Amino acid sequence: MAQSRRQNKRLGIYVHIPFCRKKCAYCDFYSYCPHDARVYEAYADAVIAHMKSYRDVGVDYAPDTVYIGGGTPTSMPPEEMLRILHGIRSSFRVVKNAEITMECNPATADMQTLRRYRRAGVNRLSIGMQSSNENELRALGRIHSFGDVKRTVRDAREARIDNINLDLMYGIPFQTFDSWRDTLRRAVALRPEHISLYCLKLEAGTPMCENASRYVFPDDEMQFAMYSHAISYLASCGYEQYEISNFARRGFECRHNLKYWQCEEYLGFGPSAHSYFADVRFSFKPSVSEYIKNVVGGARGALTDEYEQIPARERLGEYVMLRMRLNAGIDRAEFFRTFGKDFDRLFGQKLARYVKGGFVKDTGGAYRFTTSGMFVSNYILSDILDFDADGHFLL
């Protein structure tokens, strides 16, 4: 019997590709354009090593869960994808009816590939669209057009991939009302089963945040309204919003990414990947170099760039920043259960504010964020929650 509840702990596998053709503008991703074709055979190599020595780690744990990430997975060769994908398998016991995702950029796919990606296991495509607007594609940086995302598609559904993502952005430079509404409409045209939403974010060192002076962005209340015509306009066409930046028809929300807003274990491998495992949190350093050469040399302890024990206190203040992102917010009963605290003595004082304004719905059982409250979640999560200097959360 112990044997057996050993065996259902479920786990999160991603693995980060951090190769790219090119590198978007607005990107702070960590990714890498080789100019050695060699790397990715070294990479693969790295990746598949590095997942073997979890085999002692993992063997309590049935991953249900894969996400491939990065950077672009599909602009590295299939066959060291290929390899990398049994590699998984080899080293974990995956369930059978694991959801298994691979990013996408759509100009580095085919049919003929994603069919071997299927027949590996992958059952689930999440393809970065952003716009449908060839200028603002080319705002970004990006190397596809509106056309390559039709054509995967279209091979997406050839290979028989039944579970599709389109990732779209708003905020974008010259973009308008109008056509976001369009980039929506064709979007929703293509059938997805889930749709994500994000607002473009000016990061620094990024060369669309160095030249930001020679962009007309859409202003705060202009991608509000975005924002609140994307929820309304999915919902009409069947896309539920579970989170704040995603949708999707029912039963095809993401399993992996819940597993993050929900405080769920998961292992990383890559450079810059994170982990959270065993209440310890961790990642690894961004240098595809010093990853092939640490883990192949042996030397893992290298390898690593944050490690950090979670207390108690620090996932309690994880779990209330991370669930309220979801459209259930967070269940009092269910919070209780979780920690033994009442969240009302807690948190019920600041959030009275937020309430009052619109931003916060109080459902007698829960507590979650309105529409207004999403747009702006950061903002209220970082005044409910303290943190001292070091960023940690402060009970």
The other form holds:
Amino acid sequence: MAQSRRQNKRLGIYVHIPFCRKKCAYCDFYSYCPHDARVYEAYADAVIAHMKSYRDVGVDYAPDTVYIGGGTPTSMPPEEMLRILHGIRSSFRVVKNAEITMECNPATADMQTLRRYRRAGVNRLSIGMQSSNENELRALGRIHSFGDVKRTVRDAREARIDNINLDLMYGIPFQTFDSWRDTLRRAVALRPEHISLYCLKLEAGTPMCENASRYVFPDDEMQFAMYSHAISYLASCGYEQYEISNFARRGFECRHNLKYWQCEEYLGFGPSAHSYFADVRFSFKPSVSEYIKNVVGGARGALTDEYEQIPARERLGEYVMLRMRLNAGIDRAEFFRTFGKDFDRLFGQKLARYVKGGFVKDTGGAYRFTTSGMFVSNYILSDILDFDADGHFLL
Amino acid sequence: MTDRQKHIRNFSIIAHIDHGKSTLADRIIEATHGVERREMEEQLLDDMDLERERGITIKARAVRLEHKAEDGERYVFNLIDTPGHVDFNYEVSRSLCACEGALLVVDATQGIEAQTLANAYLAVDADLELVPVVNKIDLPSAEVDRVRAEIEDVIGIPAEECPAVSAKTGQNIPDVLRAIVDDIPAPEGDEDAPLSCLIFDSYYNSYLGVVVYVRVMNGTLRAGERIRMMSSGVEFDVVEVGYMRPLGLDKADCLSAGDVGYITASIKNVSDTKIGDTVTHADRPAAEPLPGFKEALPMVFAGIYPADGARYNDLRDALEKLRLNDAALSFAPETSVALGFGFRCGFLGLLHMEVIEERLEREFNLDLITTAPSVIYEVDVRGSGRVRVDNPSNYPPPEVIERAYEPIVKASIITPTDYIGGIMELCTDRRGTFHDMKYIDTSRVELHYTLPLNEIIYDFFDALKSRSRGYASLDYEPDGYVESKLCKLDFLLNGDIVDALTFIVHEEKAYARARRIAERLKDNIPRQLFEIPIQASVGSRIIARETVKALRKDVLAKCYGGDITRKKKLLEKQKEGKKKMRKLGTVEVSPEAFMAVLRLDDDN
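Switch from the form predicted on its own to the form predicted together with its partner chain and give that structure.
What follows is the entire complex, opening with the chain shown before.
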């Protein structure tokens, strides 16, 4: 009887795999290369136990997306990864047609392994291709070649994974417009369903940032040229831009990532994982050893890193900040339905100069960034949004 | 001469910057037990933080010490410290007039420098007995005999027997004390004559009002008496007189001819106690004021604005507080289209300006935007006669100008001969007129030039230092005005003139300055969503242009696994930066960028 009263609210599940074979020169995500192989087993145990502890909290939820990210999830021993995949299902009622994504670096998973993951439910593979140019891959500190990318895509298809994303990167040292065009062309030739374009950003503390003076980076003008070229080229190949950095064949938009931009709920597990759940944004401290210790020891409070209540006002600010990333932009009617407020009244005047300047388009029903607007979106968002002294949105 | 007077020695210490003046003062104070060692703060006379950090004495200070000489007699030493920078030449000269002698400190490793000489001349002008002291003999590179010979040759005073000391280690300090007693004359003056006291310093104290430092030349002054400032005729009732001890004021019954001491009289404003003015009795005034009084006239002007416009009132309060202690500082409200509300401030010179800026920022916690320093130009305007212009943006349009005049200075530069070429080149480039060159010894010369003041305030000192590896020294004094071909150089951002960036330059300099500032603007103005044309114009002529390209990229093209907080913080930080931006016309510029444009370094 109790079961019939359960709701089936949608939820995203994120599991962070903080391990890599080798840390890339530009990466500032929390991950490392373990010296002791026993950590994988202990980590899988901890994640499974941690998810289990959410069983009651998540009773009214039926997760429709799962995302295994990292780090490099495929650097885990397959047995441990499989245990985690099963662990998700034993703690949450994952819906039947859920999108289950695993990130993967080329040459870190063979066909047998991919097949096993497919059988465990993984139906989307996100491959960190970055570039088809060997010099650029070396500059990034990647350990794979473009040949590895081709093989991994072939293996994934063979393993019946029919939703593949390729991550590409521009703004790489020594990259030229031509080499970028080449990377795009070769990526499209592999016929992925989805393509993400990330712009290399120097993050403080990374080896690339520290050695930045040794590299020649494409300048902002060039990066914008690369970005605009990608948008039109991918469109001509049937990949529609649906978010600042994301392109897909129709119907293959990443449902999990959309949750981030549509302010939907998700729970993240693992050190440094972020969650948005029950009007709270929180994250866990970025330390594997502490994570394991605290989960096993039951000291769950000690896991928390950031913790922020998101009241309605804050939600509205986040909505604007995140929705504007989407190609669809902000729909006036939907905004009114969600917040009971007139979007134009709040932001119309501030946006007017950007509409006039060709950075924002007013389609009548919605406001959305143009291509040039997307590339300066931080500038515009930081102008139209206001913050109070505590860093909360001010309306 | 009374017996009291016979046992007084009033003296200053003069030196080039860093030759060890303050350290020597410390040793003298210590040697006369003026201060117990544990109470002794290093360089006691410089009691402003800033002075201690920069190693310069900004305002004169004085101290009364008691010394038991080797003959068993007790002497009163009044040590009057002087500022060591050319901006404060007038104040130095007044301090010197309060003395009968001066210790001329010369660094045994450096020899005579421009300020040594300039101060020595001031001392000679004031009829002081000069006692040379060769300092820093503890350093391995000390050349005592060479420096002694140099003092004799260049200044023309005997130095063969002069004390050679190390103020740092204390070596031979008794020689200095002996020289003070033996060589510096005792003060003269009639205790019963009408009162005349020379004001050589004053400062505001929130309990006592203005504390006036004086040297009594004639007469006797007691508490309760009515005094008059002879330059203005303003009168006050004396509350207290006394001496300046190393650790504070010490009340006394009276001050008599020959004494150095202080007066308090419930004076509210230091501008009533002008340095060089004469204090006399209201009921029995001196017939003549003491000679040499001049109003301290500001020579360098700049607009000072709060970086945060809301702190205008704080800035005004701070300037008012500083003026309590600094009669040479002038300020008047002004408005700039670009910078909002602020003040046009007048300073004695660049150092004075820097000191005021630093004090405003440090003591009053203000962030400032300061426009480029300017001088006062005089312009004959058709129909309305001569006008004085202290703000470049008020410079009249060329059509109405009949003639324009700019202030010039007589400059003396002392440099090792190796750098003569570079320095002469610099002076020529700065529109200098060469007068002569004198050899101080075989390796150093003194160059005399007439230079426009506006060239000196534009980075001359740094350029001089960089062309001489820091060895050349400069001293200058105002020398009136000359007719000059000046023009007003404006900068336009996006077609709008930015008033805060207007310069008056000599015609020949307009192009170079225009190009340089335009480049600086291009490098420092953050990119914005539209392209920003930068133009430099003289009248309607555009003489330089640059473009700030449009911002192309400002995006977070990465999605950090659902870390929304990070994105939010990023936007918030960006917003924070934007709030500080100043609108120059339609263009947003941070205060830092504005200051970077006007920074006067890396010239040449």
